[in-house]
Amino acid sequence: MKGLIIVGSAKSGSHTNALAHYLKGHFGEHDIEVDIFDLAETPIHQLDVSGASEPSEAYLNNVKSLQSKAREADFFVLGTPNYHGSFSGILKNALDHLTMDDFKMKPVGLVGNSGGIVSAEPLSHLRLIVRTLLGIAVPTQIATHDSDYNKLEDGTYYLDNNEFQLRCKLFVDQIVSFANNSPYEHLK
């Protein structure tokens, strides 16, 4: 089994991308392969069906790795921050970039973080999206606050919320359910 958990923050380093980690460990103890496209690493351009634009080989190249990497996925996990109350427009443009056959039928774990006012608007958001790409939204999604993370001396952030850690197991292990006991295989 394999997951992809997508990063829409435009911040490398970023507290999404921390939370990414943390649950990218929960899956391995599943001994799940889970890879992490992080946009802020591995941006891609903007959706253009018209031509009109000419984005470079890297861009083009990381495009093709995110739609290679959705195509392997059995699930996966958005992740983004909240800007203005809603997820961020380079997760949308990701999202833009795959279709209905690469979430048909496949668990989508939703997780955000907020730097001011907590709020989970940005996964509500989402959970429409995942509903027309014909994925399914698992019920438990994690919605964090900077307060919740910590950083290492070099800077790097962790997860540092007893009670978040917690959520983070159980939404990993219901993504796991989901995915191991798929009732709607054979609409794949």
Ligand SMILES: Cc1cc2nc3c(=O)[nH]c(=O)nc-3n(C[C@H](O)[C@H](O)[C@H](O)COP(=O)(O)O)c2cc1C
Given for the second form:
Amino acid sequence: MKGLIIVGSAKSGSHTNALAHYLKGHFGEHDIEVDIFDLAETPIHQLDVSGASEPSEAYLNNVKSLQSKAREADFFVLGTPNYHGSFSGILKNALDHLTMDDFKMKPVGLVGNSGGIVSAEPLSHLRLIVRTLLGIAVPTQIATHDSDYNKLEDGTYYLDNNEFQLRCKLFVDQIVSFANNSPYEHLK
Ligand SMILES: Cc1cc2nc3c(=O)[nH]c(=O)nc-3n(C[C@H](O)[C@H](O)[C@H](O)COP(=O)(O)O)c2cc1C
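Instead of the form predicted on its own shown above, give the structure for the form predicted in complex with the named molecule, please.
The complete assembly is shown below, putting the previous chain first.
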């Protein structure tokens, strides 16, 4: 089994990236391989259906990589910062490069981080998008605040809140359970 965590922050070394790494550790405890696709570190071009722009080779390769990882994934985690009360445009653009065939009947976990007032609204908005992509957004979700993180000496953020650490475990267990017991295999 394989998972893909897409991180939609505009900032490399984001809180959302730290959360993704924390979750990856928990998936590892289930012996499950998970890739983190951080859109700040691996940027992709804006979707251009008319072909008016000329994306660089690097961007085109990054999109191809995202698409093949998504197709292979058995489950997803979508991670987003709270931008203007919703999920980031960067993440939406990444999802626009993907299709229902990538998400159909696959479990999807939703996580996010806010710098202002903590809000789960970006995750509620994502839930609608996941439904449209025919994915199954699992009930447990994680909405953190900047203050739930601390920094290592090199400036890397890490999740430093016991309650959220426990919630991460529940979140991961839930996704793994959905992925292992999918009654929808024949609908994929
Ligand atoms: C364009 C933009 C819009 C933002 N809008 C909000 C907002 O509506 N509410 C909020 O709490 N924080 C808002 N923030 C702050 C981010 O949530 C904050 O920087 C947070 O640390 C981002 O998490 P990250 O480190 O994972 O990217 C905004 C930041 C940016 C860049």
